[in-house]
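Encoded as structure tokens, the following chain is the form predicted alone, with no partner shown.
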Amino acid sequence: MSQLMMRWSIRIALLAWLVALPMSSGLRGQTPAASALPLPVERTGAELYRAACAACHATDGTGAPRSLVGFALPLPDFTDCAFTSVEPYADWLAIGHQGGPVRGFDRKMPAFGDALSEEEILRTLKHIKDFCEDPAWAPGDLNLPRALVTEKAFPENEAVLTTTTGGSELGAVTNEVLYEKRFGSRNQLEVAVPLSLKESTAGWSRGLGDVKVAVKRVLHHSLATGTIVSAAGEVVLPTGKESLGLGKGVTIFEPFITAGQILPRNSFIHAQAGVEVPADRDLAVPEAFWRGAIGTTIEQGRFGRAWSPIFEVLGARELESGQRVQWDLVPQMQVTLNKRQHLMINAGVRIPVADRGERRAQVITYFLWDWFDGGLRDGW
């Protein structure tokens, strides 16, 4: 019996040290042998891009020569912060994720989903705009969907044409084509040409309107907040006929202040607040005006075309005494045209709120081309 008992003691003994050693590993659960595996490590952003983008694109950035690559399709310099910084990450992501054909590029530019995470090309593209050393420029990012009154506060390399109808009793149209050039880091120069055909008692007037010239600054950007704040000077020019409705006759200088904000879930804010300041206050009455827009983008598929539904709140009002605020509200639609999206319209009616009874609803659309990213037949 006492035999019996000795034996059970070792094998409970023998037992016991099995379970334990293990344990005496100092992984929980883990067997000697598979706590000794090593652990998968993290790439960097550099490392990932050594492995993957290099070849093409050099260890700098700059691009490898066409005799290294085989093939004559000019590769980008990602140390000019002209075209690094410009582009959102979404649409770097997107041909990052699937390919330059997926944006309207050339296929020689591969698809790297299926062999990285979505989490390692991000931190690829991080080191890509890392190659831009100067902070001056604010990222693509911050470029959120352009209203139709609202002016934004990303500079831009764009061309825009707007068509607005109604706004009286008799009828009226203008086309205004817009011009748009970045230079420099923060700046942009803008001029904007109307064109007119308007309705009065003695028949059809039409001609050039009052052209507009005008220059923006970026004062602050922070991608951390999503925050992008601008001011500009504009110049109103007396070059449309007033005795026919097509201009105000005045010289007008317009100083504003104009902001966006990034909000959760693809969502955005637009502000702007300025005045106008007529050169002769005989023939025009000074008025302050202020604006605000808020969206959101909705992609169409994951990596697809862009609705951007946006509403505006547009206030003026002359500063006379007795003068009343003008409201107006602007519902639209933006929405993008072609793979490389930078090709947009965007169609809405701005509808008064105040003084409904001398002044009427306007239909307005633009075509915006962002020329930047290429031509008009490109990207499609």
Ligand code: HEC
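Residue numbers count along the first chain shown, from 1. Predicted, not measured: the structure shown is a model, and the values here were computed from it. Heads up, when I say rigid core I mean the largest set of C-alphas that superpose within 1.5 Å between the two forms. First, how it differs from the form predicted in complex with heme C.
With the core superposed, residue 320 shows a C-alpha displacement below 2 Å between these two forms. Once the rigid core is overlaid between these two forms, residue 355 counts among the residues whose Cα shifts by 2 Å or more.
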Second form
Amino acid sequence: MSQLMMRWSIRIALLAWLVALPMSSGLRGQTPAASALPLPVERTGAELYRAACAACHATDGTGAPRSLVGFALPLPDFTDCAFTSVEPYADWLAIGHQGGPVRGFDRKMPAFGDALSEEEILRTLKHIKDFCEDPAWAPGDLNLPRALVTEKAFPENEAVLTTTTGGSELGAVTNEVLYEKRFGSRNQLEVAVPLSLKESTAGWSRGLGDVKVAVKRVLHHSLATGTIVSAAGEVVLPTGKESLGLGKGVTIFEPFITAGQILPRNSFIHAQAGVEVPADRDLAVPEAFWRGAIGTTIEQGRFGRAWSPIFEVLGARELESGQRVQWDLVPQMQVTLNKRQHLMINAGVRIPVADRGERRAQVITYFLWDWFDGGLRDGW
Ligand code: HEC
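Beyond the form predicted alone, can we have the form predicted in complex with heme C?
Below: every chain and molecule of the assembly, starting with the one above.
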């Protein structure tokens, strides 16, 4: 090799080394393992779940044993559809993001808001939801806020105490206890027991009103379209003394259809239509009714108290020639009371607008307890 070639090859090697030096020092910040991996890919819900949640909730979603987690607090069983299907994503996102205490649960359920994006938490929650393998259970996202009068389509586990005052020129107060319980994946049984205090020309009377028993069944639900439709059959029993104005004095059958629809921006509608058919046509006239409610939910701060203004329109008409439609409007406000949001109240006024006749405005309030989500003292 000539001297000249030797000098040139040294110069080229030197140059190559000078060029390579900053590049290799740039790489030095990375761990060899990371630089050897392919570009980062989006982690699936299952991967995120296994990495972040399975230590406590177990890979199969049933909850890791006490000996492994080191605490006695029972873990939920995510394979139990009765539990997993009814919880809306919004509540679980709050828990996954902020930790258990945001919904009045234990702080052993950690907050992942700093470690995972909301998108990643939602993907993980989808994986948890999939532990329930029976699609017959309607998702809790379709459980829309309950209006004062219009019956909703979602099958519930709840107790509602409704107080109604006014309605006529004379005094009247009715307290109704309603108990609802789900059975099977699609059905719900309900019993309503009213206790009334009524004024008549003969004075005040007090007693049991007409007890109602109903069965409801979900016919269709779809989270993709935000729709739920149910059919129900109700029987009103003549347990209230008609002579004292406490009841209608006749058994009434009341079949109805009810539907709920999610609208954009946390809004929703309920619609219900049915007929009241008395067992004895001589004692009462059949009546058709239709009801609609539109509302929206406003969160007080991120993951805070939920306020739901709702507006109902109620129509009813006795199925006899010459009868007019009775229209009522019911503006109202529902608000959650505690962090768990399973206790709430609603208050509104039922205002007759057409064919008022003897009818006067009524003040209606309810206290609602979603007993499946915890006791009255839980979740504050
Ligand atoms: C350190 C243990 C632990 C880890 C890790 C953990 N959890 Fe939990 N989680 C709990 C405990 C304990 C409860 C029950 C809390 C209670 O009943 O007060 C719970 C409850 C829940 C609930 C049920 C809330 C309800 O409505 O009853 C959800 C949903 C949940 N966790 C989601 C997750 C997700 C998602 C992850 C992973 C991103 C995760 N958890 C990781 C301990 C944990």
